[in-house]
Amino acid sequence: MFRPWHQFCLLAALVAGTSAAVAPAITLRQAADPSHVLIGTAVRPSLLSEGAYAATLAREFNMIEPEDAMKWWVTRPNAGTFDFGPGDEVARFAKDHGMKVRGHCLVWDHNNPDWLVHGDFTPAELSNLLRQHITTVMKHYAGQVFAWDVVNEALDENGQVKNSLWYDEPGIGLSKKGTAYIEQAFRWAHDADPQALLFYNEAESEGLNRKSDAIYAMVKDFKRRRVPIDGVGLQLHISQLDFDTTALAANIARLTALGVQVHITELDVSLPLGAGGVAGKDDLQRQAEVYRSVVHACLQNPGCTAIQTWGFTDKYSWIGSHSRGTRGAALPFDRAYRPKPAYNAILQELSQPKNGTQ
């Protein structure tokens, strides 16, 4: 049953006390609805029991994606066992609050369990394992997950297919055949759930560079040969406040011209932290303009259909541990769930008429 967001705000206030943020008059998801764009965030199911976390999530977003709960190391802790518990928590929360779920991810060269990485499997055995995994996971979530990152980060900075378990170490029997293993994964995914949208997701390919050129060429080839690909996910982990939004818009335009959707999948904008782990006021304003420009670039193209941040509160972000505390403050809400200038910029941009219409 859908539970009104104001009930969660009350719960958050009870849990967090006087530090609980006051809910804005209009939310991100309310502002996004007229533009027919999904506004989402990555989540951790272990945090759904925290009142302020759940309240903010339910109030502000109409799409969620698990950070880890649908990856190999969680869903398949050993060869003979599938564990859907954490992922099911995410799916239940989404159903209860009228949200869509993105699945992340089915094929990646990171975050694989030791039994798989060190199993000394032959290419034929590995191929069977991957097909079984894709099929089992997607069928379990059929009708619950509307879009999947089928393959994640398969290319290097030069646009070449990376050496990996799935490609050539030992691979699934398609070693040294370029994007053939990616194609095979998409075909298996389509067979498992023909209704799901299938995405290739990649980092550092948001602008115009060798990697994004290679993605464009791959998608063009796949579409020509009717490989079932529906979209490209652009991660957008941004660390530069002079981010080139013009190049982002151009890349979105050329990809959508091929007949695929684009999702912004892992947006955050990290800042240098000063004494006490606090970001500078001017940097927070500049960060807000980066968020605004990214949202604007997406909204100007009807083929860009979702904008998702990688987490939503600075209280829980990968940036701090990854940078050893030198960077952070990357998300739209601060550690006390108060909206930051970045939140206001996103909200204002979503509230603008899209393509000249209300």
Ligand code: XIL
Contents of the next structure:
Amino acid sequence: MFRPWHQFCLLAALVAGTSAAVAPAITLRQAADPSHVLIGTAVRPSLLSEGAYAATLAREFNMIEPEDAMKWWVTRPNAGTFDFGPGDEVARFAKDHGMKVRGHCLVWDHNNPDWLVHGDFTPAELSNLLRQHITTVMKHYAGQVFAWDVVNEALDENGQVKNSLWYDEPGIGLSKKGTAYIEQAFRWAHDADPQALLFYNEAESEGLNRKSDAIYAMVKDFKRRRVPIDGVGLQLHISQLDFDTTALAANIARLTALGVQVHITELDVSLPLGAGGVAGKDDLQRQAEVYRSVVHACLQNPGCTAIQTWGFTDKYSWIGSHSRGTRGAALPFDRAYRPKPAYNAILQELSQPKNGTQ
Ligand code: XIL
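Switch from the form predicted on its own, shown above, to the form predicted in complex with the named molecule and output its structure.
Following is the full complex, with the preceding chain placed first.
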């Protein structure tokens, strides 16, 4: 049910303004509660000991995902050892604050340890390693991680399966067989934790293009052949302020019509930085409108069940190093944890009466 007092509290929050670092009268997670969407963010376990970081996180979000802590480079320091320490910290924080955990990611050709990338493994050895990895990690987090990005970024911009360690360099024994290695990973994942929701996560495929067409075709094929897939993650690292949300909505519509969920998994809207590393005021307003329209597109569709930002404070965001310092200010809170216009836009959208929940 949509609660009218939310509107009052929202107004109070907006009147209170965005400049003071005070807690808003209603938070994102309170606003999201009556809807069908989870509101999440990527997190770094090393920052959970920073008071403002932990307090903002616990107050605003009901879902978290480790930005790096469940990737191979962290969980597999060497072939024979698993390190669940950092991932466990994230899971513990989530438990303590009534949040869900999304897992990220089990199969990717990036963020892998050197011993794996340069190990000169045969396809049979790689296949064993991957199966063991998926099985061990998912069993460790069974009951704690409700959804996993099983495979991340496997396609190129033309919709072809990318050449990669897991596909054909040397691959797990299914090279030149298109999406067969992706299918294999999903089958292993389902065996490891039948309760977990299994997602294919991808970049630059939010709208309608060759890559998103290929994802659509793959999911359609998987559903027809009963390959266990539950959802598609659309990353949404946005760098264009004229972002096309009509195409995003159309893509969400066609994917959910196949019977899978969509999660917005890595939303950020990076801005060019001027002198002193500061973003322009107009850009911050336009950024807010991009956030608003993405949240709106998700809320419109009952099959879009989570909206997650890639970090939440401009103090800590991958955009800085990724863009070599030329872009930033991509997230809903500024460096001092003050809500930005983007935050208010998300909050306003989440506080609108929902489809079917009024
Ligand atoms: C990024 C992290 O944010 C960085 O900390 C890390 O150095 C590299 O990876 N797509 C993904 C994420 O699926 O895992 C990436 O995260 C960003 C792009």
